[in-house]
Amino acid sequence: MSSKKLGSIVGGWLAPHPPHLVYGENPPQNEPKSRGGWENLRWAYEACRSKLNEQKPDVILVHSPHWQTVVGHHVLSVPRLDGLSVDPIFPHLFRYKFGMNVDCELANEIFLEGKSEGLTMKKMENPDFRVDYGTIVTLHMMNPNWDIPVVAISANNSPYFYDDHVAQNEMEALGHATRRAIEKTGRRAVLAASVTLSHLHFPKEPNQELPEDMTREHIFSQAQYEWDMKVIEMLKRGDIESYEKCLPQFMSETFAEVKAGSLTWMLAAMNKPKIPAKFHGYGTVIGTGNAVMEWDLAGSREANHV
């Protein structure tokens, strides 16, 4: 029997990627230049790299809705990336330098547990491959040293076209699939759900010759602020039995951006957790919802056995 020790996962973010937050921190390896902006989400990112500090996990795992595959669930799987990232939207906010090292070991072991759920997975293993923009904003916005291995993860288009039933049901599998792999390759892992809450947005910049002009950035809609409210609710109650049942009128109403399944993963990777989500920040980028929580299940666990 092997000694090895069994691997867990520590800590889970909502950790959304509007390459705005990128664009408004001006760090060294993005071309475009800014004079702030978004600072209630760019600063709500303190509280996970201050966490990081403290915890110092093996790994950090991402879900990304823009590393689009139609053809089943992909992992990354090359040692060191390195290459230009140029958001096809916003390409006078984001043109990011980036460089990253792989564990890849956990990923093969990801694509090895993701099959015997039965779901269709691929190693990504093109040494030349560009990294999406959303993967690359939620881990620098997680950790801008970049000295902490990572596995992104696909995003599958194939559920899609299908119900919300069976997208979940998928995304789910692929959650377990990946707590089975973090514990059997003994890591201690964070995960990041990269995504928005409601995704209804503007259809041109307010402010196309300043950007970062906050007297125009506001909620797309009264209602999509509230149904942004209502599910930031449940999550800061542990309450993931009613978030899971308004899911797909969520979905619906406000073309919410978990429907790429990146919450559905990370939720079920770590058991649906009934611990309370930490609030850090909730703010608007051209008019989405975004919110950065944490779910502390390292310190979940040292407060179970004192």
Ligand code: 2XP
Contents of the next structure:
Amino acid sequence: MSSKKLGSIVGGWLAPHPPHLVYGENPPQNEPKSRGGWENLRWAYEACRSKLNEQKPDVILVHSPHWQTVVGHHVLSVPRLDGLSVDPIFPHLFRYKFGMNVDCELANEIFLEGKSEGLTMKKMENPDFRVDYGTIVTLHMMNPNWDIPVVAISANNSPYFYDDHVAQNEMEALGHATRRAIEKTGRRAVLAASVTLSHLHFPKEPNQELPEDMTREHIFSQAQYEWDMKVIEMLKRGDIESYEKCLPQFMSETFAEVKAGSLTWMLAAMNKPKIPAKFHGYGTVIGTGNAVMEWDLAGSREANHV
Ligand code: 2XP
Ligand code: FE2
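Next up, the form predicted together with the ligand. The previous block was the form predicted alone.
All chains and molecules follow, beginning with the one already shown.
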């Protein structure tokens, strides 16, 4: 029996990935340059950056809808990945030179634990793999220094060919596998669900000359806005039960990106904590609704002396 200290999840973040956020920020890694924009969301991520600075986790784990795998759940398992990631829908906004260190020991343990849950799992071992923009935008916004190793998990879309319950069960099993893997490897881990809430967006950029024209940025519809506020309020109250009840309707009426399973995975990994999620910001991006929210598990354990 190993004497290694049991690992734990110190926090979880709803951490959406519109490429516009990186574009608005003008980091050296991104080729296209902007005049700014989407500050409400970009500045909301500052809370995350300072929290990570304080917590100094060993690893950040991210589940992204834009790494789509049809057969099984895949986990990045190459120690170092470098390359150029281009957003296929917004190539004029996002052409980003990435470099990341992957925690392969943890990735391997997630692979094994996922298999023991009966899931189809695969380790992604191609050293030339081009990491998707969802993973990169979330990780950049959370930690632009890239000095914390990462684990990225794909979105297995096959469950959605069946029904919401299959998807829910699979993503929960993946969450449980992830938690056990973190505990076994002794990591202090931060999780990220890289998803937008309501996801209907304008078919064209409202101002093609100036994509960051904030006079043209607004929610796609009032119905979509009201859904987002309802969901945020539930999460702020720590009412995950009500959130889960309305999830199928939320997904079908707003095309919510949580359908990729990222938030379901994260909440299950965190054992569906009844603590209120901290709200850091909301903003629309080409009409979609995005919130940055935090589950401070370490803080709540401290407050309860456990
Ligand atoms: O990342 C996506 O899914 C997009 N449609 C990018 C634009 C806005 C997202 O909120
Ligand atoms: Fe997306």
